[in-house]
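In the block that follows, a single chain appears as structure tokens, in the form predicted alone.
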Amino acid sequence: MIGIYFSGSGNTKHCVERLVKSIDGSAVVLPLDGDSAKAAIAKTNLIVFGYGVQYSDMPYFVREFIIENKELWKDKNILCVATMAAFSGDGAGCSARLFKKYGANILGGLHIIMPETICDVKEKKGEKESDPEKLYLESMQYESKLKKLAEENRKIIKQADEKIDEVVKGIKKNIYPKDGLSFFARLAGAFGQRLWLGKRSHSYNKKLKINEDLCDGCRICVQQCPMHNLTVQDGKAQPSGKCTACYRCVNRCPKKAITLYGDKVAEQYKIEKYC
């Protein structure tokens, strides 16, 4: 058995590692974007394959990996694991159908709720931040929200761990979960999000933004990006239009200089803060 995962802010890594190591403490768990993933997949018959869901779909990078390496999946036994903030319908089913197309045997699907990792927010139109008293009051309110958020995140992760532990008990009896694999789950995923927002996961994102006033060229984003989408030019980070929306760079930038769907960074998400 091996665990293969694609994880932006650590959620999916945490889940796949806990699941696989609970079944076989000596099993190898590897990132999808690492150099060893393909070789490990070729050598094993049982794979736990995990990723975070985007708009009730798998990330474009994950889809491309499965398609580009279609010869690897024939006769493999695969458990598809999908992590999500709230809802996906058939998050695990999206990869399961593709694996099955290339000859894999789908053992099951597992959906796990984890904390939200999107940390950038939209600027309020007409927002004025020149009043020191208003800024102070808003910052105090925000701090109180963060404390509640931390408690909620720990609760969510605890519940996820408990679900994984129950699933492990079943797997040891050869009983696999079937989350996201049914026809009705597929309908829920399609009508819930994919038909309206699915295009966002059909290609790489070209909207990553760098605030050059904040960026100091530290290169942390360059090191974190699984797509090699970022470089530093003239002391500032620059995107090249191949973003897979994993949010690693946005959450890890020490200057909060990077945004994708929002205009400014609020509280960055790092799973190690809550485990």
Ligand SMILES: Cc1cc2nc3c(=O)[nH]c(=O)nc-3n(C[C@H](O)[C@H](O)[C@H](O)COP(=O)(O)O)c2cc1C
Given for the second form:
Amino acid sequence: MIGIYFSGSGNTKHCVERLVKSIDGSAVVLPLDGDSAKAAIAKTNLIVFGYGVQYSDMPYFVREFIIENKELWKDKNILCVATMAAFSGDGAGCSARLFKKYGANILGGLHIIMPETICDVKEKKGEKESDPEKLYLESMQYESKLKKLAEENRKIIKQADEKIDEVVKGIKKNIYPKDGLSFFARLAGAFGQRLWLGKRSHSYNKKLKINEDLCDGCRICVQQCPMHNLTVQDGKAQPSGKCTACYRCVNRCPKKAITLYGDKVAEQYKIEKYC
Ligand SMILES: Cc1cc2nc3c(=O)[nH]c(=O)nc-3n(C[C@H](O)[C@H](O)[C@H](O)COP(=O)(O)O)c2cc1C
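Can you swap the form predicted alone for the form predicted together with the named molecule?
And the full complex, kicking off with our chain again.
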């Protein structure tokens, strides 16, 4: 058995690692974007495959990886794991259908609620300087009900861990969860979000912005980006059009100089603060 994940903030990494290691302590767990993922997949026939859903869909890189390596999936037994902040309908089903098309046997689907990772907010018109915590609290009220305080994030991760531990007990008896695999789930994913917002995860994201007044060229974003999308030129970070909206750089930049959907970073999400 191996675990393979694509993870921006670490939510999916946390879940896949916990699940796989609880079943087989010696199993390998690898990032999908790393050099050794393909070789490891080729060598095994049991895969736990995870990603964080985006608009009830897979991140662009994940879908492309599955398609580009279609020969890898034949006869593999796959448990599809989708982490999400609230709802995806068929988050796990999206990859399951594709894997099935390429000859895989789908063992199950698992949906795990984890904290929201989008940490940039739209600045209100006319607003000048604002305390990040205040901005965050305001955005919770006005922008997204998904943003939570630290204590609630801790609780969400604890509940996720409990769900994983229950699922592991079932898997040890050969009972797999079926989250997101039904026709009803597919309708919920499609009509709930994918039809209206899904296009956002169908190509690389070109909206990543660097605030050059704040960026000091420290290269943390360069090292962290799973897509190698960022470089530093003339002392400032520059995106190269390969962003998959994973939000890692936005959450990790020490100067809060990077934004994607918003234009100001509020409280950054770092999973290690909560577990
Ligand atoms: C661009 C984007 C889109 C998202 N769309 C959804 C969504 O449709 N439904 C949902 O419940 N969570 C959504 N989320 C939240 C993430 O799926 C969730 O926080 C996930 O655990 C992130 O996993 P990761 O840190 O491993 O990448 C979205 C997050 C981002 C960054």
